[in-house]
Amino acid sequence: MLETQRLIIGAALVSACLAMPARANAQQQDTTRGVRIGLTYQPGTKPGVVVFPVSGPDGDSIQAMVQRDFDYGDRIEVIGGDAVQQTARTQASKNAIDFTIWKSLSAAAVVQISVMGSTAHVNVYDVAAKKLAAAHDVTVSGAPNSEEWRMSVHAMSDQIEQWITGVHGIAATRILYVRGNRIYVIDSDGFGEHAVSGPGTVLAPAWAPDGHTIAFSELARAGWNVVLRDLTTGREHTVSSTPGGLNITPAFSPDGQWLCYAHGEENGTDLYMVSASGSGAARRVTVGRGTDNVSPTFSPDGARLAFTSGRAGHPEVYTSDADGSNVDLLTPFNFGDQNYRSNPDWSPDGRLIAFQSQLDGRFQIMTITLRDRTVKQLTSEGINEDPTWAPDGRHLAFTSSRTGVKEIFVLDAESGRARQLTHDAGARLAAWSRGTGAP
């Protein structure tokens, strides 16, 4: 069986500001959802956001969230500190902004939230033009730093996000891993961790589209068993299609309506289809004639898979339809190389497929275009496993041995910037979420 498995500010405050547009007036401005609100800013940098203290009850865990998922997200630069949050909070009591000081410190938007009751008012204004940009309502749900209330507050991060930079944020999702013999989920920014799974021997979770159903392999008497549970009832019953034997590294289809898992008995594995359902009869994607193929993973639009074949006499990264047919090597073969390759992870924008190869003796995260077969390793440091994508495309968590323990971190794939997600030696074998999780 294969193995499956980152200016204080020098301007002074000036006498005569700038009205702050009522709320009235706000609401007549750009509240569309998924509409870029437009801000200018220099292409291919980060737009730099001062966040206002936020008003309201819990007004301090709301605006240390909302930065830090900026932060996290990547898209967007934090301007922070004790002297521009003295100064935002001197503009707030004023019922004024002074536009003239955000744009000295280059900023090019300055997000204000209100909150009352369960309502949280933002207000996005636009630097450059001077003006309210975007004005929305959004409920804050759940007692304060609960599950839900906390996904209240990212998703309302995320929106902001989205307005700003025209590309939603990935703050409202969360990440399944393994440590120990039980299953885990986290949230994107390090909080909430929680067991998921009873005592028992698992591996490879996977999320569903709706959020809030998983699935997993676990050992059990005749064999390792597919099983499905649902995070919110705790219900949980195993998929009983291709009984005994190996049943291991479960994806469920974009649509949500299959799940494709590998199969075997004593000689080798392949690749199965079955209704997400768990019922029915499975139907045989791949034809290994003995080798191991596992780890599939679909293509945003559920048309073709990738999975790790030892076909060639060694693990390489292939693709194929979802029905099996039109099998291609998608890894190039290196002379001179180890040449491992495996665990792929397609990414949601289905440009690119994440995976792990092995270089010089230690497993690394590369990822290869579709188009040109570009690849690009992305880690060197440590032992990098078991790419997963974020669904905004660029992010990657995975598991990695730099701190001396595996853990799972997050990287950004554009710029390279790591951060450690978790902090209990021994996790690994991340699964990111498609969306919100369910608590």
Given for the second form:
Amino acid sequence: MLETQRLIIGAALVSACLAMPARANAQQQDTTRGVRIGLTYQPGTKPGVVVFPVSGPDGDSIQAMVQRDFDYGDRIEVIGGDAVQQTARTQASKNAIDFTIWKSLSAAAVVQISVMGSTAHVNVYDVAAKKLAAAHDVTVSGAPNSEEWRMSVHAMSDQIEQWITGVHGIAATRILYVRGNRIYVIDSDGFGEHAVSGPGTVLAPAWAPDGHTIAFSELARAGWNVVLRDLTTGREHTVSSTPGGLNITPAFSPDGQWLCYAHGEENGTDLYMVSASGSGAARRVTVGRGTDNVSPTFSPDGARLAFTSGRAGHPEVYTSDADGSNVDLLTPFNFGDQNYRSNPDWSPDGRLIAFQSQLDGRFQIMTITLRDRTVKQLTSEGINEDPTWAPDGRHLAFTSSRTGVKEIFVLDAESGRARQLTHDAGARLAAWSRGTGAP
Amino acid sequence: MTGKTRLASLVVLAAAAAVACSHPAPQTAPAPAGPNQDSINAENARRDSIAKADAARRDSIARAQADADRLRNGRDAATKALTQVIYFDFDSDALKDDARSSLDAKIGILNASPDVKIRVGGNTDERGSDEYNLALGQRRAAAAKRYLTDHGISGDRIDIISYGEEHPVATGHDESSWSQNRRDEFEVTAGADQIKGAP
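For the form predicted together with the partner chain instead of the form predicted on its own, what are the coordinates?
Then the entire complex follows, led off by the chain already shown.
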């Protein structure tokens, strides 16, 4: 359990508190970036938070969602239970918060939300300081339980998480994956799952940073095409910058300007770069000399690439500059080693690359630091493949066979806590949306 | 289908030929008051002639059938050899000896059947990365195509495609399934009725 003394109450808190009432009516956009209220998050600790019953329409749903979002975010310990909620209800009705009780329960913060129309008024109290630490109005839009409504509640959770821990949450994010002959999208909390592509043999979905364009590869009569699809309009566009044959594993650059993918004909498969509109000339990136070079991932600054290459025999993960120069073997090559390493995904903070590595014939998820190439194994149960980072650089989604069938799981790389995201057999090739979902 | 049509037309031809043979069967003479040796001889000759014609017709049909069977069997055998699957080792696109023998047989057939075009589909087992396996399947298909074109078959006659691990023929999770899935499949895309065995 959390000890309040581990929380550093910054001197900034006082001024922040004084400033808050004036900012209470400010738009959410004005308060999303750079706001911290002084409850400093310490790695390895989780501040305890009590979420009061939410007043207003659909309050129970909102409270449940916010609590689950905090729980799934792994940075906050939700203090719950009937007794806690009863006490909270009583205090809320008297409009008097008794910080002593919450302190005895090791709570660092109390969150009070009241909804009126499409506005949610959020108060975050600092228990140690016995003060209101943040007060903001945020918009909760759309019909209750609609996709829009759920995303706006998640965005509120993420914002509150930022006020409490200093780090924006990842609840308002979505994950693409493949099951059967379609691409699906699912909210980070496992709700709202629906197909986003028509029937066809499809693989390797990827998000553009805009959050509504996706790319994937699709099998046609003449081979595999990279297809761009706008999730808002449903419009599709086949990338024609390279001839037919093999066009697979698209990835958008972080600035959304470029699309990098693997193209192969009869002399191996290499990476090519085209404009993100999927038109115009393709520039060749790798020179694999007849080997396979696939699954590119950009560094957060867009200057580097990591990719899978079979140029030295079995597949390994390499890095290069975005123009293909300065190629470097990233994963440790063992001579005569039959195992292989592939499917890199560069972490959003730039420090790590997640990849899959075979151990005794089974893939497991690993990370390698770019600074000193320390390898860390994150999974061991079943076969685990195709990692994709959440925007917080802490959670990963991946395919796991641990239940006996392929499903998408989410792992907190810091605590090792895993949860099952999908619940229908055969889910694979997850891709986590970019950005934190903050407007 | 086309083979059957061809067989049917051969049968019709043979039947027509048989009818033509039977046509000049001798006309019976005006009936005398009673049987005489001439009329008995004529009757016997007529019967012999009909029997001969029947036999000829039967022979002709049998011959036509045999020809058609031979042709079809030859085409079937050639098609079978042309579409025979070849197999690979794990994470490899190297052609093994039996794969080369199979490709050599295909070369003979392709040389004898200039109107025939094929498509090579590369496949992998379920191990390995789903994405990398697409490239590996492509390399396996390309390896077969390269062998054929190196031996004089025009590249225009051979398409390649990769199915990665998406089209397994065996769905088990052990080597006996995996070894069946690491393969190139050969599909005839043009001139299926023109396939001839190597001379």
